[in-house]
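Take a look at this single chain in structure tokens; it is the form predicted alone.
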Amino acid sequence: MSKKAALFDDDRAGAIYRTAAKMIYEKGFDATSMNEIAEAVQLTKPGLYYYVKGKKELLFSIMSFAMDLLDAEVVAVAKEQSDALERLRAIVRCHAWLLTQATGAIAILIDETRGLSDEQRVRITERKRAYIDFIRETLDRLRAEGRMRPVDTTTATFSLLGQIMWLARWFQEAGRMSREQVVDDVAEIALGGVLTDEAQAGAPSSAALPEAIPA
């Protein structure tokens, strides 16, 4: 696992980390407390904040987390990938994987930017739209090489993050279908709607996946 990922690890800070990813994913910024926070890891409150400033700040580096994850285990393994189909196939089955994983904490970082501050915001943007900017450069290039149907990558781009952002609102690791199941799936569909039959048919049926987070 990458050394980005540390900030879950099993010590006192990275169970803070964990919990308030998943109170925040489950209910909401702005409806989870740092009382429940602290009650929840079992610390007083001046206790938790002896490890965070704020609330603020706990989400910045919950989703800063995410973010390094995303750029360890995602981007990081796509651009091993010279072939830019092998690398879109990295990416969608990397990431869908990371949702199965990680806890809420890559799950947040659509709906509760608005709780950061200003700065925060934006240096959480900037990191967000360049990873937009490169899946769709990978899909410029398949459009390019004629491997990509003619719709526009701009939508090509969110309507793969879309799909692949929609597993953490309904996957169970209880269910009846394996992570892995589930990862070969999304990706089955998700490839289908933007690659020529030709590329489809051409393409390997999947690709490495980065080693579970810890729960």
Second form
There are 2 protein chains.
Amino acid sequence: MSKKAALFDDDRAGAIYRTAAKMIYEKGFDATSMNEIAEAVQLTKPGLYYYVKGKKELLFSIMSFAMDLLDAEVVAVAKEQSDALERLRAIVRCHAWLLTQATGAIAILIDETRGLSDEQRVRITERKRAYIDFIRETLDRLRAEGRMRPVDTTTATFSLLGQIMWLARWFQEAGRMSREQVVDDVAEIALGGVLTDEAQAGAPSSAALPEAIPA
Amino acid sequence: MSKKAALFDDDRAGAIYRTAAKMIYEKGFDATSMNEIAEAVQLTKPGLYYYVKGKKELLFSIMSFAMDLLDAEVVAVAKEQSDALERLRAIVRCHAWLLTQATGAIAILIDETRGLSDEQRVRITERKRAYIDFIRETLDRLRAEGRMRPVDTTTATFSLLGQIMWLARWFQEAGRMSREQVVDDVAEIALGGVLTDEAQAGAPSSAALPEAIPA
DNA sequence: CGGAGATTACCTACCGGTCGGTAAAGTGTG
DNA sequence: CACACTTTACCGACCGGTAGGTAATCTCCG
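Any chance you could show the form predicted in complex with a further copy of the same chain after that form predicted alone?
Every component of the complex follows; first up is the chain already shown.
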């Protein structure tokens, strides 16, 4: 039970981080004042400051937690697959699954880097780069196996990421389609875009989706 | 010469809008103050207010201009193609081309809708919806022709859009790849994701891809 | 078990600073 | 002089953040 890991679990502190994450996700970092966050958790501003050191640290903690989520729910799961294609499929499906989850949608906050200090931004950017490299390496393996379209690997990586990240902008839980349906379709489109026709032909179509994050 | 059309051409007013667009694109709307914009165009704040009515109107004008760009450079060009596949290809390529252009990258500002008034946001959202519908209709036609993967059309639309929009976040003019290369690859990936194998096989205006050697 | 002192969990009141926006007084040019 | 333009001087509201105080609770010695 490290203090960091407990941040989002503990009663009061947890409520602060979860509430702040939601508000920042919905209104943007700059437009969310410490006063509003404090009110949302039934506290005054100094009361809030008893728990958090400052606005930047609050954002940094949330973004770090989002990266933890990504590592646990996507990278770790994908690494269980040794076949490059199945690994890529797991990446796309798990990441898409995460972003369409109400609790997990905060994972898109890792792009709100402008509110961070230089040092904090460097640390987050470093983790993001590691994730991007993980995808790129998977694509490199597919390339080596002749299963990838003749396109640049970096471009392919960001095309995949773009499709996944964009999900959080348009998908609505209450909408016409279920999360499962959308994740299935996005995975098919995403993989179809980077793989050769042959590689797609004989592929098993369902990979494991993780359960909701533990409470 | 309508006043609106001249906004981005006229000397002083044009400089204001172009400079503000660039600053908002780089720093975000909230983090860009009217004082900074004024300084950037060698004016005091009231001097700036002589030309613009307020911050929201400034953002709205820029976003309207961005939508004008999109309509002129993407929709109008794509409509010249009557074949659904060629039209879709034109959409992807033109939009990607626009977003990788230094001047056109402001087109991504159409997503900064939070800074708008309700009425302004409705108007921009309406135009965005029209664009999305344009893509969706094109996909519907491909579906009717049996050239589309068995995936939901809305999901496919946003997958395409996600890939394109994400370009503006990672593409760097000075990078390893040229705009032409990146646009080519994104188009191939994007189309490959939504089209059936057969539809891709007979693609005319893509560089003739030799079939990969079967295993 | 009692009571002194530390610790936790907040509060009221306020700081310096910046925000978007404006009133009103020039200033230069036709 | 008239008018397009630009300035100085200034709002009120809100920002992130803090000083200093306090009620409740927990700890530990005698």
